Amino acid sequence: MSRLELSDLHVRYGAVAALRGVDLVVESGTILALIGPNGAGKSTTLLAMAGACEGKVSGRIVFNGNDISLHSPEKRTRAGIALVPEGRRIFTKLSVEQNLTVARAGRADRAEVEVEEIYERFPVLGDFASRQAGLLSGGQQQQLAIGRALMMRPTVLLLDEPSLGLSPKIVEEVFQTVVTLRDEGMTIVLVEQNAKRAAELADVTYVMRHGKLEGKGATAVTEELAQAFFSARGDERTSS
């Protein structure tokens, strides 16, 4: 079981309000989305889960019936939520193997995937474990984040504009990676920009704006899309 509930949570930076009274379930064995324009909240909502938000936050955040509103983020990690940040924040000068083996450092009270099954997941991983991280192909750095991750064994995954830079083929890969780890039983949270490919392959897909969730499901997301490509139509109109 891996239920995540945020209530009434709010963050602010300073004087701005990035997020205003969210209510959200996270139900265990799904893959939620989070979809909207850039500055509705998405990614703050992750790094307040994961406790790792520089913002002043209030609310609730309560993971399989605990408060952990107060948790640090080396606790939450512990207790099973795992955060894969936007822009993938590997060590671009360690190695691979290094990388992978640096996320388990001091995590002994917690039982730890071996090297070896982050190379079956990702064999290319393991084709290169010698090899710089930073000369990895922008795929190929997504799945060492991805499995660095998953090195302490998550129930909780915080999945963060994981497609972001890639080719088309490379995001199909990496949202194959998202199924599957569904369909092993690990909850999902997902932020990304191709809304409608995230729509697709969530369970519970959420419209957020201006720091609020503002729709739920195929309609909301259809309206979303909608109002993307007028928008677009609209600065095109605008340019020319």
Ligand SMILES: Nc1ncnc2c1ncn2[C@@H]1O[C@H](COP(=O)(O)OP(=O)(O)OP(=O)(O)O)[C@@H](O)[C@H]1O
Given for the second form:
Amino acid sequence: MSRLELSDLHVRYGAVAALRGVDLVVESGTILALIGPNGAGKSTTLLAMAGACEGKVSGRIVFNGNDISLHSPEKRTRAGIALVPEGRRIFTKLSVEQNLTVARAGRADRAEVEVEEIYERFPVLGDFASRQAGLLSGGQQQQLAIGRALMMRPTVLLLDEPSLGLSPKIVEEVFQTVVTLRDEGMTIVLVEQNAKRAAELADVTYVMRHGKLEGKGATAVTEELAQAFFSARGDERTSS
Amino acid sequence: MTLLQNIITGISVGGLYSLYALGIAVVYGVAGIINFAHGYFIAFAAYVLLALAGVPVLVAIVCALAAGIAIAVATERGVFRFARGADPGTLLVLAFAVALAIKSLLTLVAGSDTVSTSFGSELAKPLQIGSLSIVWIDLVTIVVAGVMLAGLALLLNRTPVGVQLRAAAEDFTMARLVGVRSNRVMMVAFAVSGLLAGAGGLLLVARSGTLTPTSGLQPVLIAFVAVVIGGLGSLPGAVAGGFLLGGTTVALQVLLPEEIRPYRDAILYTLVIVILTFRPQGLLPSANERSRV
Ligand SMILES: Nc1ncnc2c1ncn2[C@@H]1O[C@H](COP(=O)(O)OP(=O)(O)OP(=O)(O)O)[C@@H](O)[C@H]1O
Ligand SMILES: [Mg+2]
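For comparison with the form predicted alone, please write out the form predicted in complex with the ligand.
Full assembly next; the chain just shown is listed first.
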């Protein structure tokens, strides 16, 4: 089981209130999609869950019944929460394999997770195991970022815009991976600009705006999409 | 044969400078601290060596290296750990404070006078190979620098903690997010810099035969310049910068006419300014610099 619960979460970056009272429950074994316009606070929400938010966080974050609000990122990682951050943030100067093995530090049980498992899921990583990670293509880097998170054998996977900058074909592969992981029992929080596709995959979808959750489920998403369409945000990022 | 001799001296001085530079770079890379106190780590280790005059020299050397590690680690645990994530200005001021503290300690215990030592005096003799005459200390410096650089390369590339350290140097927060323990990786970075300071301190006294509490200042200035030339935050850059600076120093010393030689350093640092005007990011800059939490 891996239930993650936020209650009355607030985050401030100096004068900017990025989250203004977020209540959210992520149920075990489901995909929760979080969509909304730029600057809504989606990444901030994931960073706060992972313990790596640069802002001032208040409120409660409860994981499997334990209050983890004050835990360090490395401790939360070992508890089973893994973040695939916005922009991937792979270690560009390490080899592909080192990017995976370094994440062994995040295993609670210290058991060897074999990189082979990751290579089975993402064969291209196996082909380029000794290549410097910064030389990979965008899609390969995204696979590496997900593979790196999986090395920690998380029970909750937080994905921040995994489709960003990828070709439609690769995006579909990434989404398929997300569904597969859910089917294997993982709990997933998916932040996406690609709102329509995210809502299709997800078990539950929330719309975030101005640091608050504005709606839940199909109706809210439809409204969000309609608004996106009519206000023509000119957001180049939704098209990928 | 003088050309070969000069090349050997250049490599030796370059190797020494790259040890100094790496000590600064490894801490800057992981902790974001421009550690001005590094020069006093060097002096501290050297004083420990001198204090152990009379004990077997190998034992004294090991103790001096351990002292370098100990003072660096103690500085991390006792000072910088409490300022983690502070802005660079605060960290720099703290580094100055640590530098002054160690300097005062050394002055208090050992006095501010120059002390001389016979450590390494037998290495001042030349080794004659045919017409080639190489000073022993140059050979020893090259071997020590080579061993340290190779050992560090192995540590960083082949051991889990080394890979963690490189990951943390590239993106500290992300490293924590994959489970890297921040305290441990900081400690390792400081320990490595302390070991480098110890080795640098030993070579320093072996070369000069004298020591004062401020003996580490010149090395640390050299280290800063080498690190900036190489590209702040890049370890290979620090090594390259060290060798470039050391090699150029020796080349100028040899090539400049006698009457201009006193201006060697002025010319050297003019070259440095020229390099940084055209490549402000340094020669081998690190790929990206992320903020640290
Ligand atoms: N490190 C930071 N320092 C200061 N302000 C920040 C920081 N990170 C985010 N913000 C601000 O907080 C607000 C929420 O940002 P956040 O990145 O969470 O939004 P988002 O929903 O992920 O947006 P996007 O779709 O663009 O990724 C924005 O106003 C942003 O400018
Ligand atoms: Mg975002």
